[in-house]
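What follows is one chain in structure tokens, specifically the form predicted alone.
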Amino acid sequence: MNGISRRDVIAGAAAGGAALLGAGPAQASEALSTLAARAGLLFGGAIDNVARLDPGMTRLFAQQAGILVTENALKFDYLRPDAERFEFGGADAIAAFAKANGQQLRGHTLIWNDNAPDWLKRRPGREVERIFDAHIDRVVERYAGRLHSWDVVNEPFWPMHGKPGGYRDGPWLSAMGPSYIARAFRRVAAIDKTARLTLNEAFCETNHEWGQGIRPRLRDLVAKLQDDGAPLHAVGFQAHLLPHWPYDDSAFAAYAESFAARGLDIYITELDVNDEAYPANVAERDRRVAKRYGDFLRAVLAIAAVRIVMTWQLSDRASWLRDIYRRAGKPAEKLPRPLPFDDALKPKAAVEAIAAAFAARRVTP
């Protein structure tokens, strides 16, 4: 998930519209994870320790998710409040929760140039390199053999930073240049022989200029990594959908399938629908959110290499968009409703749309 830049996107959302979904009440007779499994998919959501300590939320995750991903607990700034400490408690608790519920777990994220702590930014380049290697070694060794997959590098591109190649600026890029990406993949693979190693990126699902700028750069990076023999197993597309931006789901699906042609799996890693541009009426808003889920998933699930669909949390009340909205001082009566389940943990129209997309899948994964 993009921290600063994505907050800017939300704050600047423009009004927009979409056709209504003529769907009835959501049906939740079967878990989304069960329906996904029939379609050859893993379904799940991001979880943090606030959700893990909420009995209702834990029941929802236990019932609906076949795979979890750490929302924040494995990010560098959460793990490393200072140079001397690793705070593994939150990630360990989520790993234990997943194991107790028979769920798989994704690690998000080892290396990301955003949200670096101040203490890291003050270190000279050679010291940053040492910290990079030591951090990967310690974290991956702790969870080796326990994770389905790692987001080894998150959001390598952000052309708006003006760096050569469109790379996202930050301490890792400053110290090592783009070589930090292959270095991370090789180092993880040397330690963890079972996790699927993933390159995770944002905005590619949109036809906005940001998506158009990132798509060719990501394509070329993946080709270079593979040509150089770096151990890469999957490409993750975040899919924080922004309906007020231009979309062409079929064009995105064709782009995503180009990675499948290179032998890579495709993961939809952080799916939600920003509904800020939709009308205030809750029922209408929920219908439009559901339609956006359905349209997007029907397009991408036609790709046999799509193995995972994950929403960024499961319930509206835990959405990261709520935090951004409140900090911006926006009206309480239009809190974001971007996820499949509402504040009371009840299924919304989005559940029916997601379930229908799973049921309609006709590929043989």
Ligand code: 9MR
Second form
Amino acid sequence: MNGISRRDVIAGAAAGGAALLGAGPAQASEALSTLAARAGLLFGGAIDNVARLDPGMTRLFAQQAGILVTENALKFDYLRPDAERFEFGGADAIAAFAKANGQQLRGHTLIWNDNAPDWLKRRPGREVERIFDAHIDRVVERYAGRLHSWDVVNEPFWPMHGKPGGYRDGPWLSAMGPSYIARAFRRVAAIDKTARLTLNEAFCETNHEWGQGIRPRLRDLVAKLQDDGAPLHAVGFQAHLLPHWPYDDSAFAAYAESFAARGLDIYITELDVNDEAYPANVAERDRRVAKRYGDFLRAVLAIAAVRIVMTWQLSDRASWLRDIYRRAGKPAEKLPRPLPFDDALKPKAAVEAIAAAFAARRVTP
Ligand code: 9MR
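Condition change, the form predicted alone to the form predicted in complex with the named molecule:
Let's see the whole complex now, leading with the same chain.
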């Protein structure tokens, strides 16, 4: 992509977006949240406080999203810089933003073995258990009755850690073993009577060995939680799609449907498309990304139990993938374009593909 400047990229995508939606920029067209509602779905995206303080981004979220999710603000390490403090400012600001815009809000994520702060890692097991219970009580009480759903536990499995059962390693697993999962769900349910309690997992969408390793383990865990009477309402599939890995969307949809058959809702919680393997040409890259969104959504939206589709942020400008590739030294013009809206917040081909998948949904949820 030598010779293509950032301005060219933005101008090209903006022109493409306007043509795709026919009626001009996204602002003038029907919002994805409106199109989703007609398909019996909530559509939205992850937001952090950087995006919340960016006026263009806040307009985009207000226009397009019926539901938001805290990208980082409710994570343990963000809330708990040290053992004594709870820093609720970031999460409170996002909750207030959602309320002001009439949007629902998902809490992400209460318990995750990843990204534990050092102060927690140094505590003995008994103390970690006490911190776990007290953290859940304090955080869940604060937002009780205000959240659409909680990702109570995020990414329970990471077979690459080599732990028995394929569980993700970290302070909660070390202190309590896998029992921390049911314990978290029970504790949240005792406090928040309205949030849908969700188990959120990564990589189940792919046939890559990571997905193949996690899928049966998640299925068995959910069965056990339900057999034990743990309060679980939904399974979240993140869907950070990596098109250079193997996929069989119908096989994934059949897998997801097996949770629906157990009475659970299905949420697509963190959708984006890593365009690393696609051609450098921006228009072609955006076309391939759009096709991937469309193919994936058409397959999963055939499941009536799918209630939510959320992308991880809305605009390429704030994608987590940008940070990763920037740190890896990728030149600006090769940074990923994984989201429905471009750097200039204009709709890309993916918006049309998502809209078409919503319009084509033929289920009665
Ligand atoms: O997008 C998030 C990034 O800003 C954070 O640095 C990172 C670690 O907290 O988490 C990213 O979000 C992840 C999410 O919480 C769980 N699924 C994978 C997401 C992308 O890494």
